[in-house]
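Just the one chain here, the form predicted alone, laid out as structure tokens.
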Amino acid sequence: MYLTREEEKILAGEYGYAYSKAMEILVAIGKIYKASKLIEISSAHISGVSYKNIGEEGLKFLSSLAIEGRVRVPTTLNPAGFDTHKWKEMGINKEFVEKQMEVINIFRRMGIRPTLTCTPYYKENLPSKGEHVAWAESSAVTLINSLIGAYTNRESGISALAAALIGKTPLYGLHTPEGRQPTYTIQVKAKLRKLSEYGVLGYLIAKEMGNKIPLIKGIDNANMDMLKYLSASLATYGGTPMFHAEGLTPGYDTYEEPRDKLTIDGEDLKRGFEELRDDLDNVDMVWIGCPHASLEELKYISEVLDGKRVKRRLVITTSRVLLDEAREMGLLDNIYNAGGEIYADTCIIVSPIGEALSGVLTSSTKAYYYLKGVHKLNVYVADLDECLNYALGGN
């Protein structure tokens, strides 16, 4: 891989340890994927923020970079292990809080904004069409590549941090037109109206085609929240870094339609739901917000809960910036008055509170995958309305 003279100096350590280590990581990745050179990026988004995930070794590594390392592009962070304003309410022990805050403060010292959300594209970090970025968080990668038309590979937390420190990333994969070529045509014949249906659609596609890039036909009326659920599911179950959707995503018509085809109808959708529904003897929590709930979702939940009272524990997770906006709009009172809990900065998957649960009802297919894999829980995927109805005491 070609390096400029300055890049060679960075690699050789002339700019210090943090930048040398970051360049070493980028060069190693570039060699693996036969990248021709490094290209400049306009932003980065980093995963691997929860102390529950990175542990003491990860903390030590980040500390070594933060001594002199500062990011060169606007950079945001994925969720942490708790709501930084409500950790006592969540029942998080003080030792974990101290370690987690140390992680967050290390990122802050490197010039990274502690947004602590998996949906930075709603407000904090929205790239433009054609911009090259370096993002981790698989669901966000798939969404911004597809709906926004930004260019990013599916980075790890470490490679995204390395790119942020250098301000560059290797040129390969989804940073190239050929790397974004669809290889499957998906014809959707089911009528999709609900968020969870788009999650199940992503699950069914990913099961059949793994990490291949699909051209999806028949979903041209989908909104951003629907595509968020689709993106999260595609990335979770197949590692798919992007999709094209006829009449919906930028540049979908610049590629030849793939000959390999898959049709998904209403019966397939029904089967998908059945496969994502465990037998639940006990539901400890109804969880909405994986990926983090949008302002539109918060508004809808507020309307449904107006004047009502939940009978079962309802937890909603969202970003801090949207939580504050929802508060200003008066959307939170109905949720709090109904007995619902709302947390920012965090996700049940990367939080210690998930360890104490046994069964979760959720609208998210991504949550199903990780709650089972990380916390070994029984999980049942239902639509948002069903989740809220169950929380209010329905069956």
Given for the second form:
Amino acid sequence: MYLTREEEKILAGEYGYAYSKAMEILVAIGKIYKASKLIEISSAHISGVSYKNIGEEGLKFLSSLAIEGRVRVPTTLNPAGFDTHKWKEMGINKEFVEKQMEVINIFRRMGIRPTLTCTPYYKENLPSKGEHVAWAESSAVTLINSLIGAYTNRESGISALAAALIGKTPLYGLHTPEGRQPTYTIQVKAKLRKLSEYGVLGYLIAKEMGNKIPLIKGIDNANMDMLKYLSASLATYGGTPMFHAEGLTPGYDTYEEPRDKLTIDGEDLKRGFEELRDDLDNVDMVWIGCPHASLEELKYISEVLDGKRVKRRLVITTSRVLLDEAREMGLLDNIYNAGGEIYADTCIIVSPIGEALSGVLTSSTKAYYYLKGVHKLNVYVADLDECLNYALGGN
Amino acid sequence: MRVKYRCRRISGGCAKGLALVSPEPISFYGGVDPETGKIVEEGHPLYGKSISGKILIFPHGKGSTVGSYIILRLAKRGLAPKAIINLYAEPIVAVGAIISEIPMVDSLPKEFFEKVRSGDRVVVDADKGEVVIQG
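Same protein, the form predicted in complex with its partner chain this time rather than the form predicted alone?
After this comes the whole thing, all chains and molecules, with the earlier chain placed first.
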């Protein structure tokens, strides 16, 4: 990989440890993927925030970078282990709170905005079409590559941080037109209306095609929230970095329609839902907000809960910015009055509160994968309406 | 018998030790216990074996990117491998090796992977781009 003289100097340590480590990481990745050079990025988004995942050693490493390391581009942060305003209410122990706040403060010291959300594209960090960025958080990567037409590879928390510190990323993969080429066509022969149906569609596609990029036909009416569920599912089950959708995503028609074709119909979706449903009797929480709930979702939940009381524990997770906006719009009263819990900055997957549960009913196929795989919980996927109805005491 | 192979440096440094060879990829997040350094992925050919202090040789990494942090956790507790040799490197293990200062190389000729056995004495010089099997 070609390095400028300035980049060589950074690598050699002339600007200190943080920048030399960051450059070493970018160069290694560039070498692995045979990148020709580094290109400038306009933003970064970093995962690996929860103290539960990175541990004391991760904290110390980040802290060693923060002595002199400062990010060169606007950079946002993925969710942490609890709501920073409500950790007491969530029952998080004090030692964990202190360690987690230390991690957040280290990121802050590096100049990173502690957004603590997996959906920064709703408000805090929205790239434009054609912008090169370096993002971690796989669901957001797939969404911004596809719906927005931004360019990012699937970064890890550490490689995204390295890119943010240098302000550059190796030129390969999704940063090139060839790397964004669809290799098969998905024909959807069902009218999809519900958010969770898009999650199941992503699950079915990813299971068949793995990380290959699809051109999807027949979903041109989908909105951003629907594509959020689709992206999260494709990324979780297939490692798929992007999709094209006919009549919907920017530049879908610049590529020829791939001949390899797979049809997905209503029967397939039904089968998909069945595969994502364990035992409903063993559920002690209804969880909405994976990825973080949008303002539209919060509005809908607020309308459904108006004047009602939940009979089962209902937890909603969203970003701090959207939570504040929802409060201003008067959407939170209905939810609180109904006995629902809303948390910002976190989610059930990265928070220790998941450890105490036995089962979760959720609208998210991504949540199914992680709650089952990492937390060994009993999980049941249903649509938002069904989730709310169950929380209100229905069956 | 001493056989020398050319390789590509991913993370710098030198190390000498006994080889532990895995024919299957390794997922560090969920697949290796950060408390003991043992492989805990069920059905893995190295299940129950400790990777600590070994020259760990495997095709490539897999699984969650949190794996980079698991390598770091192992290293800080003295439980990491002494060096890593991959058939082809991928970013999870590469980044883990770099932040943990573990020598790591890849792109060795096919003969190396056919010849090397667990228990062989192996020297890795990532800076020079050389791996030696001392037999």
